[in-house]
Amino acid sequence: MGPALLPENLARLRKPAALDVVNNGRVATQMPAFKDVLDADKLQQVVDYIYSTPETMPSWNDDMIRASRKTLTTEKPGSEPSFNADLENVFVVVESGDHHVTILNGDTFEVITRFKSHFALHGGPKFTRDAHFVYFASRDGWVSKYDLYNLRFVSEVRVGINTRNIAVSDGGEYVIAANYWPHSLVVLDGRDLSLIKTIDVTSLEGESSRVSAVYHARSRQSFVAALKDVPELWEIPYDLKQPSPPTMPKRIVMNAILDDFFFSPDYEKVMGATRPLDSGTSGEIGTGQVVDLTLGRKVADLDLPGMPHLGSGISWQYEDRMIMASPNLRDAEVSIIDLENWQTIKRIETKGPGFFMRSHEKTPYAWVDVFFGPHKDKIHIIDKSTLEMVRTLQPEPGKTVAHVEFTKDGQFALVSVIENEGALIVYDANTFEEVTRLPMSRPVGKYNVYNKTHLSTGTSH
């Protein structure tokens, strides 16, 4: 699950960051402590080795990526669904803890079907904007197209050794997978996955960099990368009309590394998370800032404590103005923020940091998990109009709940207790009541058809 441990990819954690995060683990994330199991010596040696270069570096090219292309049917794919189900009420839910995927009716809350998936699935399912194909991307690197109309594989393809996400243009013409080994992007043709472009990640001081997340911003035809370990933004253009595949970035110099990002609405502007050098290191206090896409600069500085996950942030309309909301993997609050003029309007407590905060259009309330910490099992419910929490839930007591999402219609909430032996709770989102419950393994995440396509400001895209 987690990155690989090469020199390159530790740059910005120095080694006393390294073996403090090896004694203490690392906050809002599944590295545990390990003072109290190995002594002091060999947690030095554990660290050493970490930052030893290896004999042989591991490569993934161009090659490799064509040689391990795999087409999984041959069959014409129909051009209707298959099954007796409201397409866009269609949830798709990735269990973690067995490794499959459960395509679920959103309006019977029954199983269409379940099917094996690659270890570990990351950064959520991309969908094109008919919903016929659905993209998956693991963190050991493959690229899976599913056609979601007759229930089944269509092509896979490895693109790197440990893959971050995936975005896909509309129609499924391309795909693009960032990577945190090697470093690079790759362009892929998502009819068949074949391979277009590597893209080498360097700077323009020279410097490599892994990729930390790759957006599609469907009004500007773009793609939008945030690198780990650069002060640059870069966005890929694209043009469908002649056609013109991604490969050319723009490049955003700025003044700090910006991470897990934030889109208002018309996709004009990017808000950032900044961190710093040692991240992770039990000091880390974060920030963040706003970069004008079309202006290609840094427009405005934010006020966001601890670790804000951006990447979770929803918006709606509140009074007269568009306003975001984002959790913090550090901080017990969530943070609201104006998207006219970019100011921390209020902050709310909770009773622990939160990973995930959903929402829909149709619903007057905003959803947050408390995801770390004695209160995992809490689930907050804020009002949109007030700005006030109005009812805290405790779906399964002692167990982690988070990532809330809605039915097409807004009118249930599907909440996750993310264990091995899990479930898939569903809530009447107006009176929190709950309707029912679906046994699953680790369901870390589920993705809901209308939601995703029609870019709902309720949910991440």
Given for the second form:
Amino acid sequence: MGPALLPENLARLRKPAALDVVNNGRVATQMPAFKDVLDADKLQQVVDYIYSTPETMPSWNDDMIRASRKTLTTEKPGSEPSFNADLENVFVVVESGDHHVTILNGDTFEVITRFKSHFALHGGPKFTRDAHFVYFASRDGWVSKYDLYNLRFVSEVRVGINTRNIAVSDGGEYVIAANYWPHSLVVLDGRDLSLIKTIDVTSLEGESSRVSAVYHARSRQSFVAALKDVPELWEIPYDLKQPSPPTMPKRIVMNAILDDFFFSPDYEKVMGATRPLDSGTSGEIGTGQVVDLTLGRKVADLDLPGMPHLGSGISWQYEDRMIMASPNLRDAEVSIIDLENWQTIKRIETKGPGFFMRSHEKTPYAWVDVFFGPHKDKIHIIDKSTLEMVRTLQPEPGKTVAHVEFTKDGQFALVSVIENEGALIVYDANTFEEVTRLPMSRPVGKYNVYNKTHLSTGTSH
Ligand code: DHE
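Form predicted together with heme D structure, per the form predicted on its own context:
Now the complete complex, all chains and molecules, led by this one.
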């Protein structure tokens, strides 16, 4: 579940900082504190161990990628959904407690099917525009293609040892995976997950880098990659007419490392932030910037305190302009930023740092969780027209609640109790009354087909 702890991946973290992480855990990750478990000597040994080069470096090359690929069904796919439900209002729910996925009917809140996934799926599943197929990535490198019409896996391939996420073109032509180990982007043919190309990730200065995440910029026919260790942003265009796959990155050289992204609704601008916890980095730390993808350069600085989670940002129309809201992984606040002049227009105080934020075009509210600290069992509701907090829910005292997703019509909000014996709670999105509760195993994320395939500004894509 954790990142590959190899010396090459720890260049940005100084040893004293690593010792602090082993002692006290690391905010916004699943790394626990070990100071009450190990004595000082053993804590130091752990740190020395992770900085030592293994006798054999773990490798994952093109031959291994090709050899790992499996076709999981040879049956001809049916050309429409095989079940009786509105496909557009179906939810894909990732349950990380027992590593399963549930396909849920968003009208009746009945389970259509539930199946085992690879270990530790991470990042949102990615749908084709027609929602026929959905692709999953696991932290240990597996990419799987699932047929939502026929409710079965189609194929899978292992693209790396430590993978972050995937992005998929609208028609499922191309799938691209971002890796922490090896330092690569892996381009697949989305039809059968066969390998098109592995792109080694090395800066102009010759420095190798992890890839934090990769995103699909639909309107630009390109993929955009956030690099973890070097101050470059990569855009990898493709052309479906030629056809020309996404194999040739264009680089935008930055003055800081930006490894957490939010895209303006037209995908022309990227808001990027540096995760400030990585002390000892090259470039500035703790900065936020706006990059214009067409101009290929920074166009503004952002005033973002703490550790903004831009990847969970959402946007909406406020008065006469578009604004974005970002939770913060370290500070107890939500930042509201004007998308025209990039100024922070409001900071909304919360009960603690939050992970995920959600809204929908058809609801007047935005919901944000309090993932960390003593108020992890609370979820805030913000009025989008006043930018004031109007309610705080506490669905189950003491249990972590997080990650909201709306039904296709925005009338219901689904909230997770992220515990092994957790639940999915359905709220009426107008009255905030609980409608029903479905037991689930750590349902860490849920994804509504319509909201995702129509790029709702209230959710991430
Ligand atoms: Fe995530 C999405 C990075 C920890 C659950 N997470 C993402 C994305 C990125 C990211 C870049 C967007 C990719 C996408 O959707 O394609 N996550 C990181 C981190 O850097 C961080 C802080 C540290 C790490 O361990 O990697 C981190 N993430 C976590 C967790 O600890 C969570 C809560 C539990 C888990 O299973 O790992 C977690 N991340 C998620 C979820 C999404 C996600 C559920 C998809 C959100 C969505 O609604 O689209």
